[in-house]
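As structure tokens, one chain now follows by itself in the form predicted on its own.
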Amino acid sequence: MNQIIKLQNIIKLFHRKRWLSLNEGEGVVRAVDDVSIAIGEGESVGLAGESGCGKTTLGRLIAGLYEPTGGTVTINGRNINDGSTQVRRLLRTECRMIFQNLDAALNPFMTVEQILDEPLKIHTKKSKSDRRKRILEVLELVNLPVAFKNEYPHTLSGGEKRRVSVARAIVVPPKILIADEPVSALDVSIRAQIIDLFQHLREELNLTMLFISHDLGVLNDVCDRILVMYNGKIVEDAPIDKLRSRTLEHPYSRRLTESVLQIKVE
């Protein structure tokens, strides 16, 4: 299988100012600590762990939103942190991230049509009529009525906002989709619909997907493989069957599994 994402010895440090501290290292947070992983083309991988373990930071590093403190992030054989503008531009087209905070991610002053039109204007040379046609196609793909193109984010439900967020991510078809807590704060029935949507899009667009979630039930439904993250490190890399059979090996992975009442076995 072709490795579309490859991380080698990735470290990400954040510095917090401590005005009264005499210890220089005291204000340093090691969010990602020497992580090396590979994700194959067309694979759907889950990244699990508790809040603050470094999951979102790792997703942002892959998407090129953060620069690593050390190590290399390679997408399709290209080092995305080599300083090349061309590589950065290609990455923005090939890799998209769906953010957890929908209210912050969707511009409240833009209609759904304007939100979806923006990446088309930036990343393609489509005419206005072709862009409108593509917007209608994508709305249909994420199961939103055409009339929603005139709505503003504040008029939409949580599930509808999530669908708009997904539509924006795929309006210029990417190769890689990173979803950060994609069904958090949604009702159970809406959550099931969004999970079905991701499964459909994966098949329809042949996407490589990284799902970031603390909810093992979600990862069980949509992933082929699970990565467990603890304190900035990947402590387990296992096929999803090990989650379903509750045979993950690392003690922290087992504690995560025990926190789930029931995991569906297919």
The other form holds:
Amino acid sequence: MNQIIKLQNIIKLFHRKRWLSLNEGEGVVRAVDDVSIAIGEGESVGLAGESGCGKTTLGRLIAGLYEPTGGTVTINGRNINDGSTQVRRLLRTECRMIFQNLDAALNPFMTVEQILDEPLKIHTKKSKSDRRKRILEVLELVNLPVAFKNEYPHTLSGGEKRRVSVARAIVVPPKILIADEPVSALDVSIRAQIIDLFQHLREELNLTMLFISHDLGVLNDVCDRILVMYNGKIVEDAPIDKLRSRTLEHPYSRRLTESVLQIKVE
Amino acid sequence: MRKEFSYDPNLEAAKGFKAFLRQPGSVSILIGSLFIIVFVAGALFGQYGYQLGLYPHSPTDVQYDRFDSPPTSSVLRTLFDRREEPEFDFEYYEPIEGHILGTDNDGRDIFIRVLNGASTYLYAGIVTVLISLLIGITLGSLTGYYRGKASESVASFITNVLDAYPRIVILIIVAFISHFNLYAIMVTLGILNATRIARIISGTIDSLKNTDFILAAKEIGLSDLTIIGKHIVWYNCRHLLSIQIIYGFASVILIEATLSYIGYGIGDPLVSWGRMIYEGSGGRYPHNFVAGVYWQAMPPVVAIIGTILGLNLLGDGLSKRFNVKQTDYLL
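For comparison with the form predicted on its own, kindly provide the form predicted in complex with its partner chain.
Every component of the complex follows; first up is the chain already shown.
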């Protein structure tokens, strides 16, 4: 399989700025610590782990939003941090990210239509009426009423905001989708719809997905492979069958699978 | 409050003026713009009315011939003037036909001069606001977006230096050095007003630049310049900037009036409301005012009050209109 995303020895340090800090090393956080992974084209990979273990940082590194402190991120055989604007532009057209934070992910002063229009304006040469048509199509796809196109984000509920985020990510069909907790804060029926939507997109566009979530049930539905992250390191890289059969090897992954709640019918 | 349950499809049908009225701040915008339309129309009339032959007097025409004839009585005089015998030789004309609001001490028509003053302020206001927006947004973006880098320290140093002086003193000095040149006063005031805009922009950028929607905009592929211009300045600052733009415009009128009143205003071929008030309320001929020649000072005072009121209403309305987060409204 053609390896579309390749990370080699990625390290990302964050410097905690402290007022009058005397000790240099004290404020350094190793968010991602020597991570090497490869994701094939059309593959759907789940990234699980506890909060604060570096899942989101890893996703943002792949999306090119953060510069790694060490190591290289290669997408389609090209290092995205080599400073070339051409590679950047290609990355921006092919790679989309769904952000975790519901409230901050949408510009509070823009209507839903303006938000969805933005990627279309940059990455396509469609006329205004075509863009509007596409926006309505996508709104229908994520199951939002058409009238919502004139709404501002603060008038939407959490689930509706999340669906607008998803709509923004797919309004120009991407090749790589990094979904950062895309179904958290959604109720179960809509969660199923969104997961269906992802699976549908995957088949249709041969989408490569990195699905970041702490919800193993969702990963089980969507992914072919699961990565477990612990303390900035990838501790487990296994096919999804191992999650289903509960035969993950690392102690932390085992703890993770054991703590999944299940409905028992007696 | 949820839309799914309360969405009335008929509400969407409202278009044009009805939809405009439903938006917040629309009444203020309407009344404010009425004032401003009157101001702009007056400015145009004051500038071109004489040249186009719409009004018989020009703002700078000194009509010495009228000095030979004594003041003519008028309705105003019979109503308000309780003097029994005139003590002084008056060198002005009371409101009579031909001069709607009378003339000033030099025999110039007050009506056309007030309107001509509006054109001075319109021009000066627009230039000042543009200068302050240009400088303010540049400085603010540099300080906000590139915090911690060299450009930030230079830009914030400039902002702090500009803010450290009392503005009226700077303006008096500039007016004095430049021989009361309007351009010099405009540029100085524009630069001084820019610091407020810079602080607003840099503060907003600082609080927003690490939020997810700015990251999302980067991720979509927008450049830094577009992110600052579109997402931050246009969408997230415009409700604050509209007030600052209006404030900048009003400050031109108020500060110029203040400068003129203390004798440091713009020079003679240009008309200044502050100078008109100074002349009308005593000025070079204190006995006029003492003797009850109130109509010389009244028109510019009314013009200033009306313009500032209109500007404030407009700014208030625009700010409410743009601040969509504050008011939950249906389109």
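Residue numbers count along the first chain shown, from 1. Think of the rigid core as the biggest set of C-alphas that the two forms share within 1.5 Å after superposition. Worth saying up front: this structure is predicted, and the values here are computed from it rather than measured.
Visitor: Does residue 141 move appreciably between the two forms, meaning a CA displacement of 2 Å or more on the superposed rigid core?
Guide: Residue 141: C-alpha displaced by 2 Å or more between the two forms.
Visitor: C-alpha of residue 159: shift of 2 angstroms or more between the two forms, rigid core aligned?
Guide: Passes the 2 Å threshold, so yes.
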